[in-house]
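The data below hold one chain only, encoded as structure tokens and taken in the form predicted on its own.
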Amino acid sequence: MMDESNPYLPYEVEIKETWYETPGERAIKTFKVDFVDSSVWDTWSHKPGQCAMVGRLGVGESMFCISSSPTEEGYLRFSVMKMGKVTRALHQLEVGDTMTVRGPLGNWFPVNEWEGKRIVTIGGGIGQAPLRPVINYVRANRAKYEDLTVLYGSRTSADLCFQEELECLISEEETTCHLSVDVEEESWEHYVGFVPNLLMDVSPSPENAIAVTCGPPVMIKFVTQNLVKLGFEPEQIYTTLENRMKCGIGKCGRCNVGHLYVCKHGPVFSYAQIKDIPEAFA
């Protein structure tokens, strides 16, 4: 857990592995890190959906979801899209370099409450990163859950994150995985179209089910609407608004959506909590 006596004090982590998930100017790079002080593991505890401030000394820090499940022991993973000053500085780091981590921050997906249910995840682009811990947590505790259905899409096939893991999901007998791209590509064998349309094509049953979605706000908006059309109750639908978190500890007041503050009340919300707050989908 974070040092509650000084929540601004970060942990130092060493980069053990790095790789690029996607190419281009807004490339996504994944970092696999371990605490320099191994005793931190004695008190560290995070759950699927929680976030952390990740930084580079002398440059700054930014908020990212922890993209590894707590069932993946001995390391943390962060998948970072290159967008601004801090993320560009992080992209320059390689194996053996160090970064800083403050966390875990925020609430989490209530995976324990979902035991015995069918789990459906719907992701778009980098929005698959917060869903990855849920997917891998369910996979690691497979006997506690019913069906696992993964829907994931991006603009092009090159923009799909975690491609090796997606291939594993497709081949797993106990998991159903549906992939999509926005525009048809030569040799693409999966769905062509936007993620909300893929959802309607797959039409998962709402019976004894939980749906979890993350991606661009406009995608979340239409995915949640389509889930309701399929018969999902608002209490059966969850999303995360971690991209709105700023300080992460409720001090700056910059992450509000309506009357809610993402760092204090989230970043994980049920659709029932936010369906009447237009800012949540803007």
Given for the second form:
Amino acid sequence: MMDESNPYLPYEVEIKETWYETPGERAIKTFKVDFVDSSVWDTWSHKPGQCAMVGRLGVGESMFCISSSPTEEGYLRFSVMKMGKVTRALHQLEVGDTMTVRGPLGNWFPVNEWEGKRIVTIGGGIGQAPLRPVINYVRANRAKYEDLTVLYGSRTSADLCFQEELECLISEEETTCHLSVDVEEESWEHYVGFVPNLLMDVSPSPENAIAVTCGPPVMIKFVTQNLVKLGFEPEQIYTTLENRMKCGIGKCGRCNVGHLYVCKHGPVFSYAQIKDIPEAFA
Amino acid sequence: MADYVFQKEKIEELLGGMAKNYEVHAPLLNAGIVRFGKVEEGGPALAKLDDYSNSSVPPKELLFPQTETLFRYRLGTGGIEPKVPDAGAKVAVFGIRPCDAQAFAIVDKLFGWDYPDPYFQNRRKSTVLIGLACSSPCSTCFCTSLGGGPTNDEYLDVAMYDLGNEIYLKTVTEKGDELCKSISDLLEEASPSHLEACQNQSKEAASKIRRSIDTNGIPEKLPALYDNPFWEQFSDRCLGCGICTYLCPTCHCFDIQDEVEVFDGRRARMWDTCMFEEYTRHASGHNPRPTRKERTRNRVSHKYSYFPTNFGVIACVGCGRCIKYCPVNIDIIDILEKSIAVEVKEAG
Ligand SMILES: Cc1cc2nc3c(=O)[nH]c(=O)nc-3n(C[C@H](O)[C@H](O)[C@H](O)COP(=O)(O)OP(=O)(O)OC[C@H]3O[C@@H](n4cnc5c(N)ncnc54)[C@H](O)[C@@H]3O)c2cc1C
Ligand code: SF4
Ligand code: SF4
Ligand code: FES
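Output the structure of the form predicted in complex with the partner chain; the preceding block shows the form predicted on its own.
After this comes the whole thing, all chains and molecules, with the earlier chain placed first.
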């Protein structure tokens, strides 16, 4: 847990491994980190979907989801897309460098309540980062869930994150995994088209199912519409919201959609919770 | 609890007495602006008690400074040195108005939920509020619509009434009692006639409040008006200057920034405002509140709907500053009244 007496103080972490998930101007780089003070692990615990403020002293901090599942022990993972000041500064860091982590923050996917159900994840681009801990949590607790279906797409095949793990998901028998790219490319064996269309192509049954979707706002919008078409109730659909954040603890004011603070009441929401709050889709 | 009087001409002596045990902040007059500050020799002069109905800048800055260091660090060597204020310090705020004290009780809720904020809370613990009842409210005051009033002492530690030549002083809390005891040699005993004079003043002051709004049902109504085109009309002349929020005693939004001088760095927080474009702009360039329409809607809805939904209390004390200082006369009462009216029309 965070320093209870001062929620603004970050922990220092050391980068143990780092690699690029995707290339380009908006490259995504993954960091595997460990606390400099290893006693932090005694009190640290996070759940799938929770986030943390990751930063560099002298530059600032930004919100990222913890993309490792709590079932992966001894490290935390973050996958960072290069966007602006803080993310650029993070991308400069290499193995052995330190960064700061303040968290875990926010709520989480209620994976305990979902036990006994069929889990369907629908991700787009960097939106796979918050889904990764859900997928790995379910895989580590396979007996507790009926089955797992992973739908994931991005603009091109080079923009897919976690490629090695996707190979695993495709080859392992207990998981159903469908990938997509937006436009046709050479030697691509999977679906071609947008993620909402992939969803309709696969048409998972809403029976005893939970659908979790993360990705760009337009994708979430159409995926949600399609899930409803497939017969999913608003209570069966979960997503995460994103807004600009500074404090991460419901104080600085900026992340609200209606009366909900995304950093505190979220980032995880069921569609039932937000469907009547227009600002959630602004 | 006890009551006292002191001669108004002896105010400086009284503050001097207080300063033996407390760091004293009082309304100071500087270049025509009344703002709370530390009373210091050679500093700006004390504002006369009848110089201000309300300070231009609210005393919220005493508990929530405009810029505040969260922690310091040295680059390269690691180590983070928190700069949390001492909860055991003794700070006296002299002459705070009842509405501004009520505002502290409102933001207390936000700084206290989930992850208590030690910076705000420690200052709050160490601060004694010596309030001054209003005898001549401004034309923009509407505190009586928000559970307050010009002589409301509910949120004070000591309440003062200006009776002309004398100041009547009543302790409200133990903290206030302790402060008065520390300066008891400068205070005289009050008589029943003083109390009577105060009661008369209370009635008279309340009757001088000219503006009002019936807040009943507003928190529930506003979300339903989210898409109403009137937000555009309310905001079309807004300059986006942020005055209405910087000068609001319940506005609490902040930014967090790092500042580095060679190797010495600090992370600080500073007042921010939902009336600025950058406030919500994502790194992708997308902005969920791209124009003043969305930002004005958020300001009003936050105070009159979102905050009460989360905390059970409207985040406005009716101090009237946002009305008084808006350069283009945007008036929150006017917006609320029109909101109510529109809904009635739609329902009928
Ligand atoms: C709950 C949550 C979870 C998140 N999880 C992840 C995650 O797992 N991985 C991930 O990569 N991201 C994630 N994000 C997004 C991430 O927080 C932002 O991308 C990040 O804050 C950008 O910070 P920055 O400092 O690099 O940009 P900044 O430089 O801070 O951007 C600040 C401002 O500068 C301007 N700006 C800077 N760069 C640009 C630009 N390229 N285009 C337009 N304007 C620009 C904008 O005005 C922007 O608002 C998450 C966000 C939230 C809220
Ligand atoms: S919203 Fe306006 S009237 Fe209400 S407390 Fe803030 S500044 Fe005062
Ligand atoms: S003070 Fe007036 S002009 Fe300035 S931001 Fe507020 S409403 Fe707009
Ligand atoms: S990030 Fe500060 S309130 Fe949510």
